[in-house]
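Below sits a lone chain in structure tokens, taken as the form predicted alone.
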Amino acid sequence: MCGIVAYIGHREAYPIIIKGLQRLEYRGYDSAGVAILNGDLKVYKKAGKVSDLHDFVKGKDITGKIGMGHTRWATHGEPNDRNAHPHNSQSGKFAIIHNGIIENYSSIKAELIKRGHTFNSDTDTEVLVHLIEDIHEN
């Protein structure tokens, strides 16, 4: 299982998202991450508990009124920083969080590698965000 929380509104997103992740931590506790949109898309993720993520982002730019967060229970790839969600597309324009299993991710990944995509994780979710970007661009 995994936990997903998102916020769009007039308040700062990070405090709302981190509180939501703390409440959802029982659904996954091997890693956690957030994506915050404030002009640029910023993604912060960390293996371990939500408190490890919260400590990791101290001093970093977490401002923005749009964001999403994820707490993970690994299905593809071992629990570590690079396999934590959210995952970015190749350009960094898109980020995605996903709960579930993409059965045909390996064949999609092979095709995207042929098209020049480089992957930074061992997850099926990263394949999905690369596919979305590939479709968007082509």
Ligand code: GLU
Contents of the next structure:
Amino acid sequence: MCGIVAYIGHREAYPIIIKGLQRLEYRGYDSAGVAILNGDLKVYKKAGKVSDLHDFVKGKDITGKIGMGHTRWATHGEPNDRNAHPHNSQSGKFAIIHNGIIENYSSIKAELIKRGHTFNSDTDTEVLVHLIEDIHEN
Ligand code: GLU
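Next up, the form predicted in complex with the ligand, please; the one we just looked at was the form predicted alone.
The next block holds the full complex; its first chain is the one shown before.
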């Protein structure tokens, strides 16, 4: 089962989020990722353990007081780095994490591809962040 942790406040978000993801590890998962907003939006994600994600971000910019993290239990698309959450929108301005299944994702995806969207994962989830951006811009 997957898990979501999010933080907004006066403290650095990353240490709080990674601790929260570690506390959710008992639920089972196949990959983990975080998005941190600090002016720009940074997304880091990795297949494997929360500790693999933590090793991966070492030396990278993880500063920011707004963020969210996810542990994924794959339903659509194999467990790998690119299918891990968060997923970015076309412009990279939006990121999404999601638990569950979007039943009608394939028809939405087909429509968005016609509208010029390019997808970077095999997940149902990514469709939603593209749709949100498309609605936001149009
Ligand atoms: N359906 C989504 C995926 O396969 C979310 C899975 C989950 O709940 O972790 O990426």
